[in-house]
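Only one chain comes next, encoded as structure tokens, the form predicted alone.
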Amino acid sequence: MKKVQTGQVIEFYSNSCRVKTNFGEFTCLAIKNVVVGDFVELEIIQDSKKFLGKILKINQRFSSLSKKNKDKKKLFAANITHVGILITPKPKTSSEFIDKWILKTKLSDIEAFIINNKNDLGSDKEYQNKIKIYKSLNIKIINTSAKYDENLEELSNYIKNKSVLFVGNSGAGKSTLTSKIVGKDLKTSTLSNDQGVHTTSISSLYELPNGIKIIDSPGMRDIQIMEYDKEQIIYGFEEILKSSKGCKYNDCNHINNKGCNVKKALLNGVISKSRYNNFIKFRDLE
């Protein structure tokens, strides 16, 4: 077995980390940064006739997602290709949070699609226009429902290869999909740190057959984006930028300003109300 190797941080705790490599998996003691999916180079150390692992460095991630607590942007997850937006008809997902994500993994250089869970309940027609205006804009969607185990191999064939995070409000059934993909009832599974079945990882990782990769992040709900400057925000709605440059002006607020194109495309329903009033609320958070 090679002293120094690399490996996939599979499990993170509040101060420890589980790291999987090929010669298999290692309890390391966390360094500064290092959060669930960093590739990482390990050097295999043994102590008390137990191989521990000691993290020498992180390699370069190709995608990061973080998070602003108070005023400190703390990484949660890396080396995500996808992001999988829970919504449902009960109860209700705003197109906030939608949106939201939708804002936060085009700026993190991921894609993001749609799982339109608890697809038994049925839904109004409000609902279902809001479903529409994102198929319109070629976003996936997948319709699921976790509970009767409906479409789940659709979904399983879709994030083939994938590396992904699910996120949902509370009551999205979150905790319900990620279980029925991964094969296991994650709320009550012991974890490989040996600390029992009460103990709760911050994020886990896990790998299934077909490349499959799902990050599973407790706690993973509505999110700020406060983090990002004002000019950001628009890369966020790609219709909105498309027809951002049809304005006049090129400093347009999109608001009031003569020869608004975004007005314009508004008007005529290329853009829709719910995805303008979002981007002018994120844009003008204060």
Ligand SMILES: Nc1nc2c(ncn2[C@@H]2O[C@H](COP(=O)(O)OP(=O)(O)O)[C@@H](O)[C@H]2O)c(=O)[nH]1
Given for the second form:
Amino acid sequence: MKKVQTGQVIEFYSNSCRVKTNFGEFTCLAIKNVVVGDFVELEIIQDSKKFLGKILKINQRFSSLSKKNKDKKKLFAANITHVGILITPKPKTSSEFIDKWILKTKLSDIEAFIINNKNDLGSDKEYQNKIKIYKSLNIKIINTSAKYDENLEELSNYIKNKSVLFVGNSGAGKSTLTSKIVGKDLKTSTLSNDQGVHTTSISSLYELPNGIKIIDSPGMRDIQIMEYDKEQIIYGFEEILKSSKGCKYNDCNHINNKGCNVKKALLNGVISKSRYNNFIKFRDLE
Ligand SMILES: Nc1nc2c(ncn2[C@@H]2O[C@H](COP(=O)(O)OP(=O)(O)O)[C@@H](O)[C@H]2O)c(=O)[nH]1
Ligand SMILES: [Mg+2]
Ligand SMILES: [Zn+2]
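Here we have the form predicted alone; I need the corresponding form predicted in complex with the ligand.
What follows is the whole complex; the chain from before opens it.
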């Protein structure tokens, strides 16, 4: 085994992390800016009792998710390919939550798809219409019941060889779904240090034999959209972006300017009311 190895951060604690390599897992001291999902170069240091690794370098990320906290950008996870947005009739998922994540993933080069969970509960017309909106935007939708094991195979097949983060309101079924797919009870992982003190992991990455990687990062649950510039918001609303190309004026506000093609598409039902409202709301947020 070479002294320097490449591995992926699979557990992140407050000041340490576990890195998985082809030669096993190593506990390392976390270095600045390293997050779960990161590929790192580490030096294996042989200790009297166990192997320890020292992170030398973080490899370039193909994607990352961050959250802005009082003007400071905080990174949460790296190298995610897909975000599965859990939506449920109970608790009712708002279209704002869905659109926020569609925007966020779009601007982070990550693909969003929808997991319509708690299918066993049934749903009303309004809920079904909401799903139709996203279907018409060509967003992949998978109907599941995590509790009663419905369609979990379709979901597993879809996320094969992908690195996925599940997002959803509290109570939407993220933990249930994750443990069903991972195939075990997900007790919060703990790590004991030399003094036998246990620390609970902040975020984890579960890698399954069939190539599925599921990232669990509680810090990502409550994202804000304030971190984006006004001009960026439209990229999370593909259908509005498309319509806006037909507006008479380049600087059209898409609210009350003359010759606005977005308003026209809204009236014609090409753009849905909820998508339009969220677009304006996110864009004009102070
Ligand atoms: N009826 C129904 N209940 C579910 C389903 N998935 C999860 N639940 C329940 O919803 C509650 C919240 O689930 P949990 O996985 O903890 O949600 P989380 O907060 O998103 O992690 C639990 O009581 C689950 O048993 C489902 O598909 N159908
Ligand atoms: Mg949970
Ligand atoms: Zn316009």
